[in-house]
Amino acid sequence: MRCGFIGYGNMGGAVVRALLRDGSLHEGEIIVFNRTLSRLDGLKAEHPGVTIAASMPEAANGADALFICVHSPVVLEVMSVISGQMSAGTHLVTINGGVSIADLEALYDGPVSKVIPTITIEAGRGVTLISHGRKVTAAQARALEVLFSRSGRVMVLPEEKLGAATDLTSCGPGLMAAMMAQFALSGARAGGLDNEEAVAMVAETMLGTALMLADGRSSPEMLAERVATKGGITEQGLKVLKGELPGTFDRVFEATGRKRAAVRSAMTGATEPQLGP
């Protein structure tokens, strides 16, 4: 399977490195283009068999699957450059939430899917979200889903459900890291702990908690009940969280929803492709 990648920013780079690490793709199956070629130096040094393309059309030409890994507002402009270089059977994949499958199908008369990865794909964990367009065959859908299955869990959803799901999975690591940081800072202030010690405690505790939930043998509610003895210390902390967190998280989803709508409306306002740092 020959895969082209246009854009090697934070998320595009994470995807390429994860697929190589897991053996889902081999070096000779990958061709990558990025505006700033020096950003690809590390990839080329570690994986000399990867082809570095000199242009976007070169990355697109002959690809079985072509991944567009650039900023949402300029995806459609990139398409205007490469659409003539793709064969009718090339499976076009965007990793941007702000561009709809219908947008791409209006420019390309072939199979289109959307993949929303997470930065934790580099750790071999997390959820990769996938939606397929109407022209994607069963074989192409299966191949794309299997491609990401070694790098975490794959969940296939209709496109209209991707917004909130993206906040939970792709935005989630950033949001959770911010929560961890505040939890650790508060603990350090309350107990006179060194901040690095507090962060290490929180990180290991969250990892253990996540693993207990991931195996399906416990729910968040069950785990909280096991930890919180009636009338005990944990119960007092949970009362605070239950009173304040619902409104906070509702506002988080409202803010991300507004930004997603703004990105969508600004897509046609970009003037020049910006292919990552």
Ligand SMILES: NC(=O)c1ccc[n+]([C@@H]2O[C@H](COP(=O)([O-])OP(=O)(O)OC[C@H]3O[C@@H](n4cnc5c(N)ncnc54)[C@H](OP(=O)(O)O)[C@@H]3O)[C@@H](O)[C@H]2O)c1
Second form
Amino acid sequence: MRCGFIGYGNMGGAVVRALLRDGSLHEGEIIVFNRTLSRLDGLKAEHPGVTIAASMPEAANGADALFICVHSPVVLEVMSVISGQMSAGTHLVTINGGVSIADLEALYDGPVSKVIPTITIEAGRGVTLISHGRKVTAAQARALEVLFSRSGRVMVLPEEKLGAATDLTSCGPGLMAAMMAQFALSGARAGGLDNEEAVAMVAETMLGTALMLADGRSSPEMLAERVATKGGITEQGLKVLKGELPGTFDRVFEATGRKRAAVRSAMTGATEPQLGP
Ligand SMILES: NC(=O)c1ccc[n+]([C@@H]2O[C@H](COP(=O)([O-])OP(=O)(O)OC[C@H]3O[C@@H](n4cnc5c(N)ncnc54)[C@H](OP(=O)(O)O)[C@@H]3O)[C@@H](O)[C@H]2O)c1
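Requested next: the structure of the form predicted in complex with this ligand (the form predicted alone having been shown above).
Below is the whole assembly, all chains and molecules, this chain first.
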């Protein structure tokens, strides 16, 4: 499967490296374009069989799947450069929350999907969200889903449900890291611990908790109940969290939803229904 990538930033880079690491793609199947050539030095050194394209049309030309991995406001600019060069069968994939499948279908007559990856793909874990446009064949949908399935869990959703799901899976690592940092900081303060020590305790505890939940044998509620023995210490901490967290998290989703709508408005020049909460 020949895959073109336009944009090798934080996320484009993480995706390319994960797909190579997990054997989902071989070096010879990948062609990458990045505006700043020096950003590709590490990739060239580690994977000399990957082709570095000199232009965006070169990366697009003949690709079975073409991934656009630039910032949302740049996507339409990229499309204006490449749309005339793409063969109709190429499966166009955007990783941008701010660009809709319909935006791209208006500029390209072929199949379009959206993939929302997560930085935790670097650890081979996390959820990659995928939505398919109406022109994507069953075989193309399957090929895209299989491509990401070795690098974490793939969940296919209708595009209108991607907003909050993106917050959970793709913004999630950033939000969870911030929660972990605060948990550790408060613990260190309360117990006279070194902050680094506290962060290590929290990271390992979070990993263990996540593994126990991920195998499906325990729900968050069941796990909380097992730890919080009646009349015990954990129960007191849980009371505080139950009182304060719902409001905090509702405000998080309100804020991300507002920002998502603002990005859409800036791109389209009009206020559109937001793709999420
Ligand atoms: N970071 C995440 O966890 C994450 C997760 C899911 C989705 N995304 C989405 O992925 C997109 C990229 O995010 P990122 O974190 O990878 O950002 P990033 O590290 O800043 O990379 C941005 C990429 O866009 C390219 N670019 C910017 N302006 C350009 C222009 N005018 N012409 C051509 N190329 C241009 C950059 O090229 P240069 O190297 O030349 O600057 C770079 O390849 C965003 O829309 C983001 O929402 C990110």
